[in-house]
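Have a look below at one chain only, the form predicted alone, in structure tokens format.
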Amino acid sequence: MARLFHVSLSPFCRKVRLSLAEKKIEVELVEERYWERDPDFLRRNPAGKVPVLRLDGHTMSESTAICEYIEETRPEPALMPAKPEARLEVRRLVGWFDDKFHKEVTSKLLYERVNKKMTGQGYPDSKNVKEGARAIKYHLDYMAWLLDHRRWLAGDQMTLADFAAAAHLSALDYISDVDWNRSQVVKDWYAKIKSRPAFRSILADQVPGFRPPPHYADLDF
């Protein structure tokens, strides 16, 4: 069985978990306190980051590289389109969420509210929280613009781009930092992806010291 060293609310770990679940790959989840710099974990990934996946006799790190390995070795159901230009758009959007969205939103909301407490780094920086709360509005509007022109974020089929976005938004939703009333089309998109069987284990996550809002696991929110 595959083994994933992860943190429950890490969007990068969630993206890998969604890919594994969509491909119906059984995986053992191992919570990893990466901030403690355990020597065994550092041997698995000298960068000291999660996720780390053991699969097919390999130990892998970096979430996008892991997801693309899974896609190449288990091509069905497809999370990358066939045409090169369509694959380019998926990769662009995965980069958008894992880089720009992460820097402007996730790191300023989730990391300030949750990660600092978990890792013993003190209290949230109110300036960062305010910046993140402003920035997420822009990103939700951009998603709404994409979804006004497409069935899914990158085109007519669900792809890794949708999982990357949903991974970040689901983690933020756990701490009630997403205004789902800002865009009906984004809310509908999230309800659609949230209802997939691949999402079940994520919706069952319980993080000690943090309780999700009542709508978090509600498929009809």
Second form
Number of protein chains: 2
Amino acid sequence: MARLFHVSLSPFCRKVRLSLAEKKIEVELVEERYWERDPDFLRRNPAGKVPVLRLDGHTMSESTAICEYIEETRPEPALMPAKPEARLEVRRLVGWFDDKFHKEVTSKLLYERVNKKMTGQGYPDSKNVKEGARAIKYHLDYMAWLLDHRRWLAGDQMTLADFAAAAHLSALDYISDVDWNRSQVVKDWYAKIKSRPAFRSILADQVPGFRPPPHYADLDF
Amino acid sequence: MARLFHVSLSPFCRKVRLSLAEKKIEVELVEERYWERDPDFLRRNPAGKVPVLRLDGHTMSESTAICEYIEETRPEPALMPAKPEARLEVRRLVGWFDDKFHKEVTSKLLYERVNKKMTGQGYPDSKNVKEGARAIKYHLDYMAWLLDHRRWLAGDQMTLADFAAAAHLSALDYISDVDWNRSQVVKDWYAKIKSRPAFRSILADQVPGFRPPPHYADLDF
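Could you switch over to the form predicted together with another copy of the chain, since the one displayed so far is the form predicted alone?
Full assembly next; the chain just shown is listed first.
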């Protein structure tokens, strides 16, 4: 069976979990305290980061590389469109969320509130938290603008771009940092993706010391 | 003709320039002062970052998405291997350089020494510069370890992984931040890639206020 070394609230791990689940690849989840830099773990990934996936006899790291590999080896159901310009748009948005959204929002809210505590680095920096809370509004508005024109973020089909976005937003939703009342189209999009069977394992996550709000796992939030 | 909005020393722009040049796609380079957030530029890329490429009637952003698009639409000469596990390794290393190396090295040396001055953000933070100077040694050693086993970084063929690495290292070399004496295999690898015709435009770059060391454009460095 595939084995994923992960951290529950990591958006990069969640993106991979969603891809695996959508493709119906069973996986054993192993919580990895990557910040303790265990030598066995560093042998698996010298970058010292999660996710790390054991699949097909290979040890894989870098979430985007992993998702592309899964897509190439298990093309059904497709999480990438066929046309190059549509694939470009999917990858642009994966980059948007994993780079820009991560830097401006996830690292300022989730990392301040959760990762710092988990890794013993102290208290949240309120300046960062404020900046993250301001930036997420702009990102939700950008998503709303996209979803005004499209059924899914990158076009008319659900893709890795939706999983990348949902991975970040679901982790932030766990700590009540998403204002779902800001945009009805974004809320509708999240309701659609949240109700997929692939999302179940993510909604069942429990992080010791952090209790999710009641709406977190509620499909009628 | 294709048009690339770029900044000379940006490793992300350089990676795209190398891909375009290797595929013999002629491109007009337009210096973009992205930090001034010109509305025309933000319309092209709401992320407000370079590179932005006009090609095939599309406006493209996110360097990794762009390079994958170029590879899919102009497969020759190939910058990606055919097998999924070999492609995984290429993408893992592109991620390594564009994420980890960028965070630990490029942002601490190039951004402190050049971008801050260029964008009027003041003087380099010496703590960052010291950290970057320490981290690059570890990365050069990792590259040496890879190149002890392989002709190119991701295997026996030159790929996007080599271009990602060379894009970062060439920008750092412009400000004399690479110790080429640390590893002979890394120096040999860089000499090989530097002597490719695709590298010429990068070696001809001149950034006002920053003069490259004499060895920068020298193929026998």
